[in-house]
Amino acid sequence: MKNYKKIIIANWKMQLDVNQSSKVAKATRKLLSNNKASRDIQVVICPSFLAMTEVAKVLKGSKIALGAQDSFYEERGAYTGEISVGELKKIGCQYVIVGHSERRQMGEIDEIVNKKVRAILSQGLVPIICVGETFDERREGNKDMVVMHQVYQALHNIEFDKKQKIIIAYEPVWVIGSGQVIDSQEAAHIASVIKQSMIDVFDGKDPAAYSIIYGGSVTPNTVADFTKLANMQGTLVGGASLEAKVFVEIIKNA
């Protein structure tokens, strides 16, 4: 898988059905398939399950990237309503985002996310692991620490392969969403605590293969504020990726 300079992710969430992923997707791959700045940038298109098929279609042959919005732990068993990473790798995925905090109000604890990521890992895809504070938690002055934690907890235990990568994801759970955004030098703060917990949790040595993005209602004229930061390669955008227009905006800017 090629090394990009920047990566920008679309997630789709529950937003589109399957003819309108369809049509976004075609959208965005015609707006940047002549935009030269977005070479060496890696763009991922996270739609809903049910649409990844039909937007694979729409991908095949372009530098646009398949991704997924979750996964299971488990290959095949009697998991009902769970999709295996062996299935999303088959249908051309490369990445797939855990830990989002969507999920985990939904009830995904840390120990579910880590072995998500292990076996995204023994597929050959790429985790987006995502991290970060709720209002109450930042208000009582825990976010460092809550955003240690999980990035330990997710990465523990695991035999981390040089040729693998990592993307780790800061989304302060309290600005999704709602259009507001941190200031730039909050979020390269905490990017220097995400690197210092990988070097961390891999006993002192700094793993090459993995980058830090940043998720939070990013728009075309907030993005660069993020992209231009030491420590951070680039997006988890939401809901400024429904319209192609404006996400490739957003790229172009990044």
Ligand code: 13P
Given for the second form:
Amino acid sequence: MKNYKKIIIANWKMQLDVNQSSKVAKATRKLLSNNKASRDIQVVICPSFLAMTEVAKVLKGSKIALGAQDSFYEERGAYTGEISVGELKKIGCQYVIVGHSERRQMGEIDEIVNKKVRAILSQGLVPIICVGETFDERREGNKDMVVMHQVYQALHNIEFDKKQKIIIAYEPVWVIGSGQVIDSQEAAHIASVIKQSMIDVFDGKDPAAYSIIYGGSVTPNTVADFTKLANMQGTLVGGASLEAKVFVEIIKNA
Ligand code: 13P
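Switch from the form predicted alone to the form predicted together with ligand 13P and print that structure.
Complete assembly follows, chain above in first position.
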């Protein structure tokens, strides 16, 4: 997998049906096809599971990569409703979001996140590990501790090789979908905290290649506040990725 300077990821959540997903993917591909500014940017689209095969067809032959919003940690068996990483890989999926706060709220605990990261890496895909504090945790002054703990729990006891790639997405829970972003100084600080946690969990050794990105109400007007930072490489975009024109503006401004 090529190493890009920046990465911009669309998380469509449960917002688009299969038809709409296909249409937005087509429009995004078309708008990006002649865009020089996006050459050094890896763009990833994470549709719903149901829309993934259609979107995979649309993206085939383009530089836009396909991602999933979740996956299970076992490869096969009696696991009703789950989707394995191996099956995702077969349809061309290269990235998997794991530990999104919306899933953590539904019971995805750190132990599950760790198992999923392990499964994703073992298939050669890239985990996009989401971390971030709630408003109460922040108000109580525990933001850094919460993020450090989540990074450690997601990655401990996993053997890495240097070819593997990890993305850590810092998404403050209270900012998601709020229209409000944190300021870039704070984002730079938390990126250093994440970097230190990675060094700690890897016992000071060189970890696998990793990128730190920001997510939470990113728009074309705010994306550069994060991508300009030396220690942040991109953004994870929810609402503003649902319309091709707006998403492509984000990519152009990144
Ligand atoms: P919004 O961009 O809609 O705030 O969503 C962010 C997010 O949760 C991406 O995973």
